[in-house]
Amino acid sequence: MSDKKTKILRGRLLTFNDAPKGADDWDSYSYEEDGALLISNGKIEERGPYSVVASNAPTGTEIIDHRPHLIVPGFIDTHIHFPQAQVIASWADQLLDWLNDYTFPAELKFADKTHGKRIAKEFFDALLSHGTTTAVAYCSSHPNSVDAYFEEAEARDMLMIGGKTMMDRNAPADLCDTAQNSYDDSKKLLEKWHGRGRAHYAVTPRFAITSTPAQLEAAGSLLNEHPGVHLQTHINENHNEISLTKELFPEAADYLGVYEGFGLLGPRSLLGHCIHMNERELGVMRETGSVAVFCPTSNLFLGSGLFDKARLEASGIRTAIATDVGGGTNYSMLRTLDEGYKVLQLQRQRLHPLTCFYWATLGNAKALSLSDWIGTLDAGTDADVVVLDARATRPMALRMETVETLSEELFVLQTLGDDRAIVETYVAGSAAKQSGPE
């Protein structure tokens, strides 16, 4: 749980106000030499120059002094599946191979509470580790699965949002649940957990080809009901995914047509990778303010396409960008900014250092329309924090000699750094990072 003592934490501090622009857009973020941060309760009261924000901190307040670390608030994955922790690094071809051969296997041990919660612990710790302080996971369609995930996101206080998978088709039979018990469980487990601590839930329909027409139907129906939750799902990521999820819903003008027609699009739905969208598709997207969500390292290693960010924002279509573990091959967003520069870069989309960290925090959180809580290091939001050392290898070091700007240091973050640049990752206000592997 948070620690509620008052505390500040010293160093240069780097938030942001919206998105950049370009190099010079001064304006869209907020830079301090010396700052500070004044967290209580979990949330952060003031920032600004150390000097004045620790005259006005109360007598005796605790300083830890990260000098001459970067803080930033704490990083946001958007698309990540809970259950692929042991699948992450599995030899694959495709999609649906990857997800026949290792993903339902895997999914099937949640069946165990006892290994849910094994493996809910080790989550939890890699994400920690990596900064990661909220994500949106997808559990197993087990409800076991959806408490051990939850359980251990509020014993570490942690934003988290999640959901159980619904799908009653084309899954092993002990993975599969009906459209009835799907809405039955999701809506038990939603009343249960949204809104209790900082839990958010996802309905989560895993795609397409594994829910009903019925069961997306009963999808749907969840979002109407409780308007505040998020929905998340993946759309045109495989060709052959495309192809099969036209046979099996030949009357809808085209893949998100299916989540159109059932009423599951919206400024809070995550639609997972959205790679291969024609224009009709790009038009719902923007009139439905659904979210896009870019996916880099899972979709270079199962080799499913270039997401194309110009487009779908020239289109007014929001986007995100998420680690997609186990397809994605690393927790950590600094791999996936990475990984994400070299696949725009591909399309002569050349992603600045400063829109890469503004996309893993602010922008991500709105995204989430979560942006008044986290992502920033605004006064009055939860202090979700992470403190970065762009010398914390031998190699980094040895760049940082000749870096010059702030710029400069967040590209060798990205390019160069993992866990081992995370110096501390706080959740509303206590230090959370593993140290490593006992």
Given for the second form:
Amino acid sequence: MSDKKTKILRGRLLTFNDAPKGADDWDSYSYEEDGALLISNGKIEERGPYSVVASNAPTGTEIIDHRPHLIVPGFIDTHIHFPQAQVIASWADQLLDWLNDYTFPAELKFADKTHGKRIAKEFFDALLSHGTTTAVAYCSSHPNSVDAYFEEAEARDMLMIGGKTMMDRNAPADLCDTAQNSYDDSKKLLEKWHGRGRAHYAVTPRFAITSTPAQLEAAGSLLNEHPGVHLQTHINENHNEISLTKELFPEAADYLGVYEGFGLLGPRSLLGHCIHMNERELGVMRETGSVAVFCPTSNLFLGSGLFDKARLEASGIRTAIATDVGGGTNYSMLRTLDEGYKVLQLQRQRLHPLTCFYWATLGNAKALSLSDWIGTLDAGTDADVVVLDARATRPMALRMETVETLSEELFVLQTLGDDRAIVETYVAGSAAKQSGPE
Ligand code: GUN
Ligand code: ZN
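Show the form predicted together with guanine (GUN), please, the one above being the form predicted alone.
First the chain shown before, then all remaining chains and molecules of the complex.
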């Protein structure tokens, strides 16, 4: 449970001001070797050198000394599937077989709210033990699963985004809704949860293959009627998926044209994968301000392809990075950055560790249009914070003996680190790594 007591966290602070333009873009970040955060009522009240913050704090303020560890903003995962906690690590063929053989059967179990509640506890524990303080999740098509998800988020005071998956064809009958009841249920859930505490709703048509035109139209109406909510879906992940989409929507110019035609694109639209994009689609992504979400462990695991960050960003497209568990293979944003680095290496694109840590924090917060609240250690923002130990394992400690710079340390963390490198995760100022509420 959250404790709202005023406290000071002392340690080595790292937070970003902007996307690093290169290895020596010192202005893009702020680093304080002996720094401190003053936290009160779930917010960061002050950030600065320890000596200054401590002298300004009320006498008797609790001091939690995390030296010599790094204190960074909590990680943000911009695409994950809550009902796939028991799908992760399933030996399957590529996307469509994986969905039919493992994913849909697992999601069917969420008809039972008791199952949803149990998995929600495990899911949130997994996020926090890996240093993730905000995630954008697909729930199942059962409204119950959305309640289970947001109830657990509320109990932990976490800023979470999520929504009911809308799907009315090409899936088991018991997982399918209809255009009308998916609209009605999404609207009810949205009105119940969006803006309650820290909850944000995302309208969630799974992808073009599992929605009729009538359902995509309903999703467009929900967005129109509720301009503050997000939209999440999948696109251009797999060649068979793209061919089937073309058969189902022969009138559309291309895959993105389907979503464009139903008014689903905009600055709060999060499009998972974006691997096989044509030039027209890139132009539409840019014009609409839609976000392309890179899911490296999933793209490798399902053999989907390589996300071309340089091409997307050269086209002026906003990007984010995510785990995509259960197609993704790890809850850790550190593991995700490591695999993302390798995917870009294969394309001769160099991803600097400063850019990696920017991406998993402020970059993802900007992609969600939530950087006034999360993604930095700036005063006035929510106190979602993670403490990292670059010597968490013996191989890491051995490698750290020769590390001389902050960037090198970050690279050790992302290349060798996982949940063992997470010393503590603070949610709205409360230590939350160990386990959630009973
Ligand atoms: N496309 C449609 N549904 C899914 C899903 O659950 N995971 C992934 N990776 N792609 C999808
Ligand atoms: Zn996904």
